[in-house]
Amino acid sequence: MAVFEGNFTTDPESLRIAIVIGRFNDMVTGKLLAGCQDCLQRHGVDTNPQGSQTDYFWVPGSFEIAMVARQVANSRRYNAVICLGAVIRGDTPHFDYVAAEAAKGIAAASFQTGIPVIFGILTTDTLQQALERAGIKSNLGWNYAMNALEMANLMRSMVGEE
């Protein structure tokens, strides 16, 4: 019997990522994308959009995410997938169709391709929560990062490439 555990110090120059952020919001998603990337960073893994492990992809906002996110993962150069984003409740039932939407469909791009998506969207009832989730108070930026590893270097060890 096996025991397969995903970690965070398994070669993480071999690793490719992928982060796809919604623009709307962006004082948040901004955020989020910061302590992502620190996260990413501290764990060996280059950032530099110009350097070969990270690619950023952005879209207009958090409805979008999951067909970028999709399509990405489906392309199979990557071990992970971010997604980032914030949806914040307002006065109209808006908030809850994209907060739903955006969770299925980032549920499924997982379920379809096999890659890990991670969900990173901030579903909130107000700015300032978003901002205490996004570096006020802590960064989620940085635990969407520490699960992609965490599922990559899973994922990999799962089909051997370890």
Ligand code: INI
The other form holds:
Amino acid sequence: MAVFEGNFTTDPESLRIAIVIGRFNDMVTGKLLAGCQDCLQRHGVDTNPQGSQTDYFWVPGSFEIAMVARQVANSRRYNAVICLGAVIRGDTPHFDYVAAEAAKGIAAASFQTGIPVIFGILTTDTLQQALERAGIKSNLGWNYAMNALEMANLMRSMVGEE
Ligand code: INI
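The form predicted on its own done, now the form predicted in complex with the ligand:
Starting with the chain above, the whole complex follows.
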């Protein structure tokens, strides 16, 4: 018997990471991206878009993220896909539709492809709450990158690696 768990350090230069980012609320998503890149770089992953390890896919908003994440995961070119978005509640029910579809779609992308697809979509009541989670207090972009590294390494460590 064995214990399988991902670490954060194995062979980082052989990982390929895709990051799908929503432009909507880019004051927030740009900060999440910066945190994510900082974490990946400090764990030995080259995040230069001209390099061979990290590709970036910009989409209009969180609603579009899952579709692109699924396509990207399906290409089998990446060990993990990180989705970054920010859905901020307004005065209408729009928030609920966008947030729900993003969550469902990202989960489906992961299940359908067997590639880790990280749910890095902030869902907050206010812009202030979103900014606090994108760098003013902590930066969850950093955590999402850690989640991607852990899952990518877990999948590599499992029999029948994807
Ligand atoms: N997209 C977001 O990423 N965050 C939001 O808060 C948001 N709101 O509130 O409207 C949002 N809407 C755009 C949506 O994601 C799609 O891009 C758009 O509906 C076109 O399909």
